[in-house]
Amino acid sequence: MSSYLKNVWAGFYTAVKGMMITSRHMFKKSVTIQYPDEKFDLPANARNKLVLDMSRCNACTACAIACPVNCITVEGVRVSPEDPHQEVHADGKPRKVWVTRYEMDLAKCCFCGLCQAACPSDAIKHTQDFEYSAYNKESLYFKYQILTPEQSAEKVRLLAEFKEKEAAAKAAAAEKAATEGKPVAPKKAAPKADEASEQ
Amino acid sequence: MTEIKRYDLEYSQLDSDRMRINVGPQHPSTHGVLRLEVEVDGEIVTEVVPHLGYLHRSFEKHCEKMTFPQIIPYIDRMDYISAMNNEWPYVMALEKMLDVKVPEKVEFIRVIVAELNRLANHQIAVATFGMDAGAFTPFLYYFRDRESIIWILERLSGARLLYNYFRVGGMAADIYPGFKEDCLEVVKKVRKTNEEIMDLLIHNNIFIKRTANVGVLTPEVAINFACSGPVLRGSGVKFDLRKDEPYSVYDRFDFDVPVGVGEVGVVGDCWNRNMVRMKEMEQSCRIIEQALEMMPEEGDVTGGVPRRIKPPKGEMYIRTENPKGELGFYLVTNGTDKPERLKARGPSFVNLSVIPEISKGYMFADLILILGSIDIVLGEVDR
Amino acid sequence: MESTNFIWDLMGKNLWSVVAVISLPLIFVLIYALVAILAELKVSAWIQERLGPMRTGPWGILQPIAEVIKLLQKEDITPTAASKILFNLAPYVIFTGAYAAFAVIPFSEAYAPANINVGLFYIFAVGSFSAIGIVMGGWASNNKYSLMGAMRSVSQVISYEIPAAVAVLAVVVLTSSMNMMEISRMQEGGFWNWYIFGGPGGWTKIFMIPFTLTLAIIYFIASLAETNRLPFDIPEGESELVAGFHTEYSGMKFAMFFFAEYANMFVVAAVVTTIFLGGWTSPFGSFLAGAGWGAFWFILKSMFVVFLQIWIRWTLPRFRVDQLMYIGWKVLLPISLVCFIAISFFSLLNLG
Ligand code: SF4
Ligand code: SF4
């Protein structure tokens, strides 16, 4: 009997105690905010929407390799020294590679931050902007383009021409060397350029 | 006097069918997309068959195509509620294989973020458990506090939930100035709210009546089913990898391993499992306070990360104490920069397997509570 | 006997006045339900340190209207396997039950839609109506969750009616009347004359206060169970039965359930107010008393009881079916019987 009464009393007492606790909260300041009007500050390193600074990117593809979900596609072509259109990089040095294609599929991106960490020239960066949802996936497919397709084709052609010329010059030099009986030191620049254009 | 008539019911002649109910995958309290096929006799559960796989993302197969650093974001998505704790055994396994020495400061940061994340995980566990029992308000009180934990972790790593903060041999970023004060503030908040929740929910008589003596998991069954974490400790088995197999710097801290002692019910019931989580929160607070004190001011956090991670051929099993139990990674490497095989031993998956065993004979409403007290996260069950 | 319905006085008895008498509570129910929904949203928000709805109108006070419009626009689904007639009828049955109870509620000195002599009895009679509606809805949905919810609900309503009835009966013993208007009138003259404090009488009534207070609490708890509110909301038990008996309902029919729930809340709050909290009488004797103020006091007190129900809902966890039965039969019933006997004894001695 006493345990029965104790039980009944405990049920009543703890319920009232709980109600006292909730009543105390009733007069506290609310912790939620009116979202689109007010916003929380995000930390400076928040990993949200990715943006690319094209003036810094040199199509090294480090970001594309680091990305676990393959949402970055990079293509570059080496700048031909004979190109009339030369450019200065954001870090002050002349641009070595034209970025002919840089596409980012933010619908796929998992915001892991690996691309940002991998980029040697701080070109790709997470921003604090998180409000870019869209109704269709296409609008999350970002194409960063400074060159038109024609321009890109032009750059590729220029490089090919330059390479041809170089090869011709090399062949001539080799021929010359052969006639003079001297060995030719292998050039280093040519294979590098190939690499860049392949990517 | 009239003859006393006796009514003997032939129960076998009564037509009482058992009913099969499909709980989930779309059900308010299956904590994700778990599907339980439940057979009930009136309100009494007679059989439970869990069906998994609604969230299967082939984590293990996927990892075989990924380089080692790329796997870390995927590991975050296993147990997305305690991502920091998930990353730890994986990077530890790689560090062991590569023979990388981890700086002192990194170890302390790891302990602190892991314990912060443990707090957040237990808060969710207790909160959702209360919500299963019908108390919605404690849920939001905990979420309010969890926000400040997440805020710290966000400032450290840049993300709110899927941190990708651990690196082999270091961390992705150093702590920010004011980190210590923030942590101490959080510890204070957590303690205050826990006190309140104790009165509001845990010691409420209705809650006690609902959860005590329900879903009793005896220590033998718990060990036979390889349960771990608060589920095992709730049954009174004192087993915590942080104490029994101290990894990192856990051997330097002074903390207890709380076990279920059966204050209101029998050892191993839902209430005790839940209570173990409440007590563990206090222990985590203690660890955080000590770690903040002992953490060296100086130290290179990001410098020790090797550029190319190419462990030698071999295999490695590392286990750590996740908030939900023992999380292990079995890593087989073949000398390239991708693993040959990565097997995860998830605590949620193993703990879930005990459900059919402990929920038979209880009421249907109890089944939901038992499921809640196990604290599963479907991202890890299905992987 | 003076009139208890100002509409009869104003318009006489004709068809229009009958329509007016019938529709006045309906208008009241609709407005009240909107207010109560808003109150539920806002009180829960304050308890949980949230803002609650803020976008519709200033401080979100138009939110319930927005919700009703939303529900009206929703597709009204009838499951193929459902029993069509019963499925469509159920929400109206429940709402009718809740609305019919308004007929005898004495809103003020001058207004009770129907001032019948067995008012309390009538309330209990139509109160059980909702159980029929719930079973109809639950069974007709052809959904296992709905069926379980319906079954739970019936056993709950039936077992909780008894302690509630015993608690009311004790007051009836004191007043020797089942007319709610009479009961209210007896408590006139200040809050110490309310039956929660033993009713009118000399100083000897102090002995009765513990018993009447207990009975008030018992009636309140039982009424929570009758209206399927937390901690007794097992027929809906969101985390177990998805939504219980109204799992399959959508659109306007769901809104009917919603309205019926809030209307029921008001009915039980009105009963608590009438028999324990003095009904339309002013708590300060003749201060602020009168027909208009009577309505004010009555609605204020009832809304306070509704607020209590909301407050409890957002504080406590839910019971289990067997515990619910345990509380109904083994806790509330014996205690209310003890109190009932004690009060009968006192009234026999003419202490009250
Ligand atoms: S954040 Fe991660 S997923 Fe997104 S683009 Fe960068 S590497 Fe790829
Ligand atoms: S890593 Fe940086 S520089 Fe290289 S391709 Fe990517 S964005 Fe451009």
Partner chain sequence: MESTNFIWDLMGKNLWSVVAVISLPLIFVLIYALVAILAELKVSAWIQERLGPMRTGPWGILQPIAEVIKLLQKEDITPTAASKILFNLAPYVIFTGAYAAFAVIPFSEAYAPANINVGLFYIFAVGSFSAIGIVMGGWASNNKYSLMGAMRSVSQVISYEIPAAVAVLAVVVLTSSMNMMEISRMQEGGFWNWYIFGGPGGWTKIFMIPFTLTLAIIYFIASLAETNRLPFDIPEGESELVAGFHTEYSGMKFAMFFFAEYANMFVVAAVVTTIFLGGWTSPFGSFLAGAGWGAFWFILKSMFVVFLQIWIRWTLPRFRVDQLMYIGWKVLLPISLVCFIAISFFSLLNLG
Second form
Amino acid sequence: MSSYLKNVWAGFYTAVKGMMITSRHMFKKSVTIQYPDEKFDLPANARNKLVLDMSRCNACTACAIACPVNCITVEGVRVSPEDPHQEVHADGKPRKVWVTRYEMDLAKCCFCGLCQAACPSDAIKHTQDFEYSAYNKESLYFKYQILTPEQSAEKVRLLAEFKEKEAAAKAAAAEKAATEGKPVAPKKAAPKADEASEQ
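Having seen the form predicted in complex with its partner chain, could you now give me the structure of the form predicted on its own?
Partners and other molecules have been left off, which leaves just the chain.
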């Protein structure tokens, strides 16, 4: 009988104690927020999703070299002087390299910020966006290049043609100089060992 009464008292006491704790916290200011309707403000230097400004990128590959997990792939081709489509960087200078490939695998990214620090043109930056989870890894593979594969192949072809013309012009100039009989300046012979010692 006594154990029964003790159990009844224990149940009543724990219920009252629980209600007292609940009533004490009921009128306190809430420390939680209703995510995702409410969100905390992130610091300005938060390192979350990476984004690339293609108008600034010059395909220098500094970000890919600095990346410790090899999640960035960069390829570029020099702009041919005969390219009809010339472009200007965000800083107003003419583009010297076309970015034919810029891909980033954010499934590998460790958000270290080394790519952002290495970029000389401030093209790659961390944002405050952290809500980009996906059901498959392919959704975390981002392709930032603007040129299509066909356009990239065209840029490569234009540069190859320009190099061929340049090489042909140099060869023609050398042949012309040879046929006109322009004397080639002889190389000065190095002094012999005994002559050098006498001097």
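Remember, it's a predicted structure, so these values are computed and weren't measured experimentally. Numbering follows the first chain given and starts at 1. Basically, rigid core = biggest C-alpha set you can superpose within 1.5 Å across the two forms.
Core-superposed comparison between the two forms: the Cα of Phe40 travels less than 2 Å.
Taking the rigid core as fixed, one finds a CA shift for Phe27 of 2 Å or more between the two forms. When two forms of a protein are overlaid on their rigid core, residues whose CA moves 2 Å or more are considered shifted, and Ala173 is one of them between the two forms.
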